[in-house]
Amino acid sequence: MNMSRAGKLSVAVTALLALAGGFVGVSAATASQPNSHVQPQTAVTGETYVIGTDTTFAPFEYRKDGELTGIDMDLIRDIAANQGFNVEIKSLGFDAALQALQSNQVDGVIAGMSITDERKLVFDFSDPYFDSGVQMAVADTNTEITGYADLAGETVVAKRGSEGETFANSIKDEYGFTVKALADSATMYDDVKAGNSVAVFDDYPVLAYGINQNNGLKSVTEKEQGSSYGFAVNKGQNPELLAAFNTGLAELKSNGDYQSILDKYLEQPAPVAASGFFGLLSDSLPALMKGLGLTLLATGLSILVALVLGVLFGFCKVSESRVLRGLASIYVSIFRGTPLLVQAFFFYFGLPQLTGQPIDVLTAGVLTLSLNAGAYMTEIVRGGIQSVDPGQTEAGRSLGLGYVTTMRRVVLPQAVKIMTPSFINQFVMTLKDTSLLAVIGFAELTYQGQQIYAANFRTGETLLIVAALYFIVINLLTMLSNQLDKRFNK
């Protein structure tokens, strides 16, 4: 196609222009970028992901000042801001944070997991980022266990899903002994120092730092080789999360980031000076206070909820209607025929699972506890009732009233005078069960004390200061009820 000498001209005066606007695109481009270290834009660039942990795995994570640090958190964190994600670290425990990602409560999982063949069934690793070991330890007064061959007809403790566990039953047969395993490395602790246990198998970094902490443990053994830790993700799930977890600690290893996050945990700092009771005390009290609040607060929320509920189906449980009384023996026969800490595992796990939905863990905590206590509330609210004469019900229809004026007026008046301290009981309850909810990661008064307990092995002095703060909350409330009582049922 011809093209005249204007047409021709305005076409080179426009590329020159497009050739003019690009360079100083570019040239704009460079200048907003001053060096050439930027990240680049990636999958997982400005996400967040919820990421599981345990709660008490020292050096790896544990809570210092009340803030979880540790070898596991300084990775996640710093690997998240070089590759441009954010993380949120939910505290759990280990079993609990496994069964979290599998029911996609969290993203991934870091807590010093070995990389096992069993668990690939399951999960995806990223690479592996700590070569991990296996050492036995005992009291540090025993003089008698200085090998497995002193072990035949003994006992052991290791910590369960644990590389220790899995190498305690690897020689069990062999040297003759028995492997039980706990939920921490400091109850297992506290296992062997009280002579449950004679040794203790575990993970050769953790040991070394309980032992570094005054623990009142020796090591009796070489390091055993063990397996690698992994970052774990749900099967064929959330595979950029995976590949930016190994390119950021690929890049930690290269610039020397990864060397000092070890160093600052595993190098032997001087042994720790215990301070006296009332130093704990004042250490863990804003923890602790902090953990009582949330106690109060799923405490309140629940009986609440659990009156309301107490109240509907007691009503129905005394009803004519054969439909409503069988829906409220229902309803009380399962709350009241499962254990309370399945129920919690099953709202906060199993639910998201079923539905497909996430819940938080305040949610699934006053759900466990308000139906739980409203399936006993309504037995009381049963009781009260049919506890008043029958010949009460009948005066009352005998002088005209109707069956709803006589229950109110009537029947109600002198069913709550014997319903009351039922209630307060079942308060109290309410209050101590909350401390169930800790196997869930909810951060009440006992999961407080867990935290503190697992960063100085001071677990007898620990449990006596949560034990006391319980015994006194608890007085002053049922104290409080007891006059609201006097008042109201004169």
Ligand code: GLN
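In this text, rigid core is short for the largest set of C-alphas that superpose within 1.5 Å between two forms. Because the structure is a prediction, the values reported are computed rather than measured. Numbering follows the first chain given and starts at 1. What changes on going to the form predicted in complex with ligand GLN:
Core-aligned CA deviation for Glu174 between the two forms: 2 Å or greater.
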Second form
Amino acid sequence: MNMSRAGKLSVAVTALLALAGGFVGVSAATASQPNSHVQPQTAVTGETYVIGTDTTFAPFEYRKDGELTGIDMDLIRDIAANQGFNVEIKSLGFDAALQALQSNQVDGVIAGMSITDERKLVFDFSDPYFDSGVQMAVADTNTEITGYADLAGETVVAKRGSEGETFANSIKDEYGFTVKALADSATMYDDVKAGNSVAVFDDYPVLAYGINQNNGLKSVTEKEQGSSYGFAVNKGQNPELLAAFNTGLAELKSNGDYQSILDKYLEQPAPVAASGFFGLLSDSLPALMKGLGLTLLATGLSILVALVLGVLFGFCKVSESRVLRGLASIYVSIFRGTPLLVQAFFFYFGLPQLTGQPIDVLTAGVLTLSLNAGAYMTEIVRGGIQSVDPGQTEAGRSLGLGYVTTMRRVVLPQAVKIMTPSFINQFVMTLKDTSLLAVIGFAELTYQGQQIYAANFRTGETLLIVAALYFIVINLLTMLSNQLDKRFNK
Ligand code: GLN
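Let's compare: the form predicted alone is above, so bring in the form predicted in complex with ligand GLN.
Zooming out: every chain and molecule, the one shown earlier first.
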């Protein structure tokens, strides 16, 4: 690659990153609350704890005007203020929050999380703060399913890793139904409304709240006796945080704050009339733009690293050394031979468990995408170099040019032309692959869309907007890349 081409490329990538930076501002997935009270110094004073929570579990945690709110959010923030520590909330999804806690990616979880004997083996729980239980709901148009006995041969849905799932599994053989697990309440409700599952098992206060908000469901059974909710830390970790939570909770109970939080969220608000499509568009655009910024940031960084990896390993693959060729082959086969989703889980949840070293979500995301894209880039570089007729190298060498000069002046200019369309292709793929990082709570475009329909239950329209944004950006960038290709590769 000659210098000017490399220069142009880096200008393009820098511009992309600047664009991304402009959108981002602060990560929408995190919000912190400074403490306001003056309290006696304790082990937690002035500390900042990262707390994981569910994506949407209204009235315990959900988004209102983009802000995380709900009983759990008020409780943890008020307890933090009362006890003089700070919290940074991460909205990860229920199962992911529990995984994150186990890998010490977060210090605690508050997510309407039931205190169960099984969980007590791996987590330490606070005093209980709310009594709950599982209930079953069906689509409000459904007149067929009125109890467990009508479920024979049907599929029901429950949240992955939740008490609702455990309960459904415990009675499925008796009633002859199948249990399917999804990651969050909003998708579960959609699944029932779409008719993919006939019923959902979820905690009764959450179902009641959603039904009151016209989410299209109705409950058909009495609630089951369930466990109480507690705040959790990893077993044996952060005991001072747990103690502070308990002290704070007791104080909130005695000063009336606890009761007013419950009253505030449990007295059912009147359902809000849905705004039209353009209302939804203008309400959701700020969050989606932030997400798009992070999408572009992760793409830009990953492509940059992948390009370096691809060139390095690509040259290894065509080198005369067997060791280098072998190394490059191992790298490519590992990252092409395993799914991207598994890699993302591994880098974010697995690696910290193995090393004891927490990793930030952007780093884990970029690591995943760049190592993955780098493997494909390696093959693009190898293919490009090898597709230049060997006669070209021989001609260069017979003119007395050295290996490096022959590569630089004869082979690479031709190879780069051949590689460019594949590079552009890989770039588009990596951009789309960033959406998979939503599962580890990276606040990119898809994640933002999920947060929005988790709160307003307007899945179809929100996904249309999200897809349109990807479509526009990808096509603009593809056009731009093709223009650059035409100008510099002719
Ligand atoms: N209370 C249930 C549990 O702990 C569900 C929690 C949730 O979905 N956030 O399993």
